[in-house]
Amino acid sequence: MQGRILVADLGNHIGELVSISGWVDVRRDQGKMVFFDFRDRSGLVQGVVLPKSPAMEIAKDIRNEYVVRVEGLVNKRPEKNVQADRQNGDIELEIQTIEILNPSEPMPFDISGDTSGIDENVRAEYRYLDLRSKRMQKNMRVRSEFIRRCREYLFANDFTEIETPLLTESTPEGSRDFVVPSRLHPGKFYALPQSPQQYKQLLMTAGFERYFQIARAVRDEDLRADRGFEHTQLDLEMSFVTMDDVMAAVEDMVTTVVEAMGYTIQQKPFPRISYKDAMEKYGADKFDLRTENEKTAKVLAYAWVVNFPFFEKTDEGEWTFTHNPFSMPIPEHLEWLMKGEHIGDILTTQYDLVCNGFETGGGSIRAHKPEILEAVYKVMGFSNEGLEERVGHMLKAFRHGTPPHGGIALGIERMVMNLTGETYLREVQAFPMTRGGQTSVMKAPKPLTEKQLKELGLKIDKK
């Protein structure tokens, strides 16, 4: 007898004695015979323990979700018993022996169907069981395939995959940072990256020209259905490119990947709409272009939003950036920026990719000369000292031959939500946080011990 055979391959072993390993998906005791559905990563197969089988005694004790090793004969089913609409519906495993590798306590909730209606906190506590459900297994595999195919596309197009640091400098712009105290430098803190923005621009300075990574990003922002503290993004940057170059490359990658996965795209090339027109027509810069029939058919309606305002007023009446302070204005507005004129009218080379009502990515052509970045920060009221404190390291880099460059970050979760039809971020993450910011399975956030606080030089305000 061979070693372990995957359930999906059993049809190639009719008439043979085989060994499979996996979980008991369903057990049906019919007195003289006991039927099982066994599950492994490749699928399901039905097995039967016949009367007088040496496996009958142990079969009576086995319950759903037990982990077992089974030896049995692969039999072809009689024609009248064939289930053509079911995986392995034309075969059955005649069980000879069963070995319990690990029993299971009763399940805290039913995982045989759609678990989305189960209480969020219970699902989070037992996330490893929730992930056994058919829907969650499919979502994780769709996510994995999407990332794999993107990687393959980018490698085939001369991109280099490079990781950037997880411990970095706090940048007060944008969302709030998650900060990490330094034991070696008491009173000082690292920040977890909201994005690899500055590092990927430094990689362009370093001459890599085409970079990407599957990057983790962490932002202390308000939680909602399509936003969490943590997310993953496909981050890429290209040198010597225009806005059209980057958009064309991303569009080709997305089209190549999702069509290879069997999905239909509504319109190619992706339509482009200005921010002004989007707000006037849809009331938002993310929108759903599908008809009701296309929604039912799970069509993907991608579109680009372009010509965003570079700056907007804060509540205090000061100017701030709308998307990214490292962006370039459109070429015809560069002189306005450099002179500090017509600030509210300056448009940026920002481009957002939207799909089925979600913003799934955003990028821009970047400032690559120090005087351009300086002009942006001066519009926002920074002094020379403040400018040096915030982005001095970027200005230094830009004085050493940084090429023109631009890129994008595509949100993996939101892309996969569109592929799976899910509407909540947590349905496409393996171990998401709850809406209250509690981690799955583990009990974070939680207090540190007094010893840990002392090592870090921290004291907790008890108020």
Second form
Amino acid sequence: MQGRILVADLGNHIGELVSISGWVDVRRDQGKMVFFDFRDRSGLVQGVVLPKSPAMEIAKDIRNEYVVRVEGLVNKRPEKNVQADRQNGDIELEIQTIEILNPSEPMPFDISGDTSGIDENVRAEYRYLDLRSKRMQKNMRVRSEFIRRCREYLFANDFTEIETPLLTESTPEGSRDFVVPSRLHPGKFYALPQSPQQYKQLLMTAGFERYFQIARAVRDEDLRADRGFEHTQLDLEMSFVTMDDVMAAVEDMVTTVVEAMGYTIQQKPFPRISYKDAMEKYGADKFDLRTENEKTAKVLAYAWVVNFPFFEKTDEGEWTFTHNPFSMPIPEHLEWLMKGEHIGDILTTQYDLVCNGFETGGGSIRAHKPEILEAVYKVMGFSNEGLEERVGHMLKAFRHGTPPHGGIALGIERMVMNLTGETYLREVQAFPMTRGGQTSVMKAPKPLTEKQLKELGLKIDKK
Ligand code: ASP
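Can you return the structure of this protein in the form predicted in complex with aspartic acid (ASP) rather than the form predicted alone?
Complete assembly follows, chain above in first position.
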């Protein structure tokens, strides 16, 4: 007999004695005969233990979700028993032996259907079981395929994949940072990256010209359906480009990838709308362009939103950036920025990608000359020292031959939510956090031991 065969391949082994390994998806004990559905990564197959089979005794002990190795004969089903709509519906495994590789306690909740209605904390505690369900298996595989195809596209188009640090300096991305205390430098902290923004720009200074990364971004924000502490970005940056170049590159990648996955794009090229028109027409800068019929088909309605204001007033009446302080204004407004005039009217080169009601990505052309970035920080009220402290390292790089450049980050989860029709981020992440900020399966956040606190020079202020 050959080694393990995947159940999806059993149709090629009719009449042969084979060995399969996997989980017991369902057991149906009919007294004289016991039926099973076995599951492995490739799908399902039905097996039967006939009355005189030596496997009968053990078959009676086996329960759902046991891990087993099964030997049996692949039989064609008689015509009247064929289930044409099911995988392996035309064959059946006549079981000779079953070896229990590992038994299982009963499932804490039903994993045979859609688990989205199960209590969130229970799902999180047993996330590895939740992930066995068909919908979650599909979501994770769609995510993997989407990322794989994007990678393939980017490699074919001369991009280099480069990782940037996780322990870094606080970046002015507009959210609260997650910080990590330093043992070597008590009282000092690293920040987890809100995005690889500054490093990817420095990679342009370094001459890579086309960079990408499947990057984790961490932001201490209020949790929402489509926002978690952690998310993954397809982050990219290109040198010697205009807004149109980056938008065209992203559009071509997204189109190539999603069409290969069987989806239809509503409008090509993606329509473009100004922020002002979007607010007037939809009351928001993200919107759903699909018709009711398209919502049930695999239709993706992508659109670009452009011409965002660069600055807005804070509650304290100071200017702050709306999207990204490293952006360049549109060419017509560069002079206003440099002179510090018409601040509220300056438009940025920001482009946001919207799809089916979600903001799925955003990027811009960057300031690549020190005086332009300086002008942005001056508008925001920074002194020379403040500027140096915050972005001095970027200004220095810009004085050493940084080419014009721009890029974008696409939100992988939101992209995959569009592909799977899910409305919650946690349905497309393997181990998401609960709404209360607790990790799946493991129990973070947790207190540190006295020893750890001492090593880090930290004291906890008991509230
Ligand atoms: N760093 C930006 C973000 O994370 C994306 C970009 O401008 O490339 O939203």
